[in-house]
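Given as structure tokens, the chain that follows is alone and in the form predicted on its own.
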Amino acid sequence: MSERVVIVGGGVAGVSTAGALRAGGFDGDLTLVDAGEFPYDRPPLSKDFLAGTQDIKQIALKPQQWYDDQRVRLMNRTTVSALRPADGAVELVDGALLPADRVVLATGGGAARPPIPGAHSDRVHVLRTAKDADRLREALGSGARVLVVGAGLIGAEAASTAVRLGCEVVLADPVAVPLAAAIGAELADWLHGLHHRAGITTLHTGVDGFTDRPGGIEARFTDAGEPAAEPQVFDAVLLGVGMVPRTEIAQSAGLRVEGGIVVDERQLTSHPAVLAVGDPARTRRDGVLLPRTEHWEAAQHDGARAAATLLGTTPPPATAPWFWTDRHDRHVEAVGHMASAELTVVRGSYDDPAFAVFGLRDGHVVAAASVDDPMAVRAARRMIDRQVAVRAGPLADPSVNLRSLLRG
């Protein structure tokens, strides 16, 4: 196989595609185009990198030697402006054409900026890139008043980092219990309560406007029944309200885009020479468009499937979706679809140093989430993937080795 493959975007999906291609025996030209200095990991941006305990080199996805060893041509500090599949090329931002028989779009996404009046103030931040984190860190001096809008993964992690740096933090979200669908309402409520215990003020409200004031920025809240939601002045605001997939190149090339770049289960777009992976990819299965998956491991799996498609080999088997989050010195992992559970079982107690919650349906585990107990989630994932029948009693008993339950 001697095709020329160009991967557009250097996040975990793009780098995983490159690694899987070489691991699978691809011997053609392989180019990775990335706008940054080098591809880096994004989860640390709201945690250790934002805190200043890691630098940009420490969060690199791969050392430079890896690209050399894998014969991956890394074109950094540049972007692709257009796809030209009919010409067997992509067009770079400077107008140069880069030969490409197949293209993998790993274009990622940008931080969402909802149309809130005043949201483009210099005091309003987003957190999607290392530059965003560098800029936000400058505003997180000890004693700074910081408003975090959105209590999902990014907002909650950044709030945890900010309070650890000595900031006075207010965390606002119109959703009363963030992450309830992902990890279950009871655990989500406990997890959200960690903010209060760490000294963060949590508000059940949205924000409907910002106004720059001398020495700060005033936030006006929508006040969804929250008595503390009077206008307040902050030193900085972080919008942690999600991401918008980068689909512009795909759209201009005429690819099918519906809330993401539409792909089949092989990661192929509507053009047979173009694949898409990671955050912007949206799978169409049996005629139904599925929600996009924005988690780190999902991007890895997309890369493996895309590589298998390019190589003409069988893709790795699907596995239950998994993600993690860290906040207030607690490590949380989740697997499966908790919203589909008809019964939840707590293994241990919410007062324990480590515990887990399992979601069951029809005598099978369909989801699990844990706090400081990753082995429980690892076992649950195997139960889900193997469709092992289990009983609630043994799951709830910490003295029962979970591996023994894998035998059914």
Contents of the next structure:
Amino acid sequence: MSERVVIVGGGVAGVSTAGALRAGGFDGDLTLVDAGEFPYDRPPLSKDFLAGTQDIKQIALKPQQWYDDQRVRLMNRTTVSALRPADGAVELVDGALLPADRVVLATGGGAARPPIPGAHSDRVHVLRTAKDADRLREALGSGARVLVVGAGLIGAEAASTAVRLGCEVVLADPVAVPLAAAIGAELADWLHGLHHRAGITTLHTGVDGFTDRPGGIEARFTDAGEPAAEPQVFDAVLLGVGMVPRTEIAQSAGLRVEGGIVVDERQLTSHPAVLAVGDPARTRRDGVLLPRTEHWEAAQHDGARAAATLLGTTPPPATAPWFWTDRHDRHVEAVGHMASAELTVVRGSYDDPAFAVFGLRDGHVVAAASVDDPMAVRAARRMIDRQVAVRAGPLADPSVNLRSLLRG
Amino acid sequence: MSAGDGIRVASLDDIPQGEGIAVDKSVTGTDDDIALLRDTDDTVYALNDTCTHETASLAEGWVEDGYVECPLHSSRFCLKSGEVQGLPATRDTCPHRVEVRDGEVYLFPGETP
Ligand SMILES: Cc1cc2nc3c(=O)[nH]c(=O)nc-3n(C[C@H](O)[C@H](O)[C@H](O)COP(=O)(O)OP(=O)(O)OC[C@H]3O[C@@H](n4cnc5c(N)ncnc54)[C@H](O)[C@@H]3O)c2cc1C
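Form predicted on its own done, so how does the form predicted together with the partner chain look?
Once more the chain from above appears, this time first in line as the rest of the complex follows.
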């Protein structure tokens, strides 16, 4: 077994890798290098942290003591500039070499900044780091006119937080029904409708360009099959248009990179001494490149798998992909691949305080999504993972206990 | 009733297998409500109800094979020890002694199981 493991990046993927290595009995040197002040969690950045109801200490991934207890050498505010697998080291920005027999790349990604004319303005924000969130929060005073571009997960959550803080929010997306592929068109449509009910103006349009004006920034909209909306002036703009995986150091070390750092099912990159986990990793299975999963739990699972690979132990079983999102005081969870369902059934109704949608195929659940009914999705997840045969009728009936269906 | 017998807080039948119920802190006299969690083998455990991550009630979580999974972000806690198994929570929760006698559940708040 390798003596010295260096993990590059202290997001949930990197920290989970470190934790899983020690839990699995790794006894060598373990170093976690992170460019930020200390490893913190990202999902709150569009929710409570943005709202100002959680501070940076509350979103630390682990208490400081944990790193000591686990004998993890944590190098904060330190950036790895290059991999030197041939020298058994990684290089830091100051030129120092850090010995490493195996390296785990957990570099995450940066917020996408599409080349929209005028988007370099100070009034245009992105949201990926705690600093981004701090800066955005300052712009979200009561009454502020805010444009959110992109109604995917981060845009929708930030828009919801902004309206809660008293902002006048416009949410623009060229996609008519964001998230449809992940949770099904019907639920996605309902969820998107929540914005309107919360007082947000939703526009079915993209943005063409920005111009700084005295007292604001003007946004010009593209028409997405409809007459273009009139240009409008805002106090602040948030671009929530996706993330770009951070692959530079993998690329310059000659590792295979194709829209992500290509890994096998054990998280190994094209270099045997280097693994990759979390948002930047892209799995190749049976010769096919899968889409990257940009979700929190997937990053954690990658870490557990990478640790098993380094330790030569059996990896934890793969589970159906799961994520959550919170907006307008509704807690949404989703599991599996809704796009592969041939039949969907609603448990309860869209008017209920809590309900869920199940996607079925060949008498099995392949996906589910819930609104304020997380236990429905936890049940569905087990139905998927255990390949339990179920019928649509009982699934749709809220009086049927889902756990009883699990027992088969 | 003397503290030695515990507080009768529920009937076993009140707690479906694999689920939990919360007992209010006004009853338990503790800082937090206490979750009674009935495992898939029907053993009943008691843990502080509030997930150590945010504010979710563990009594609303998924109980199975010795663990409870938080209803919000899926942090898992060991039913016996309260030990946290995975992020996002980072702190263990507090277990309490619980006994089932004649189908009734008795809680000993603050006593280690
Ligand atoms: C605002 C926001 C809200 C989200 N909400 C949800 C949600 O509700 N549900 C959900 O499932 N997912 C959510 N996500 C997605 C989830 O947070 C990500 O999938 C997860 O953070 C990925 O973890 P990671 O460790 O791969 O990358 P990251 O969290 O990006 O961590 C990478 C770390 O590596 C460091 N780093 C990079 N390069 C170097 C280098 N060369 N040297 C040293 N350090 C380096 C970076 O500084 C960073 O700290 C959200 C994301 C954001 C941004």
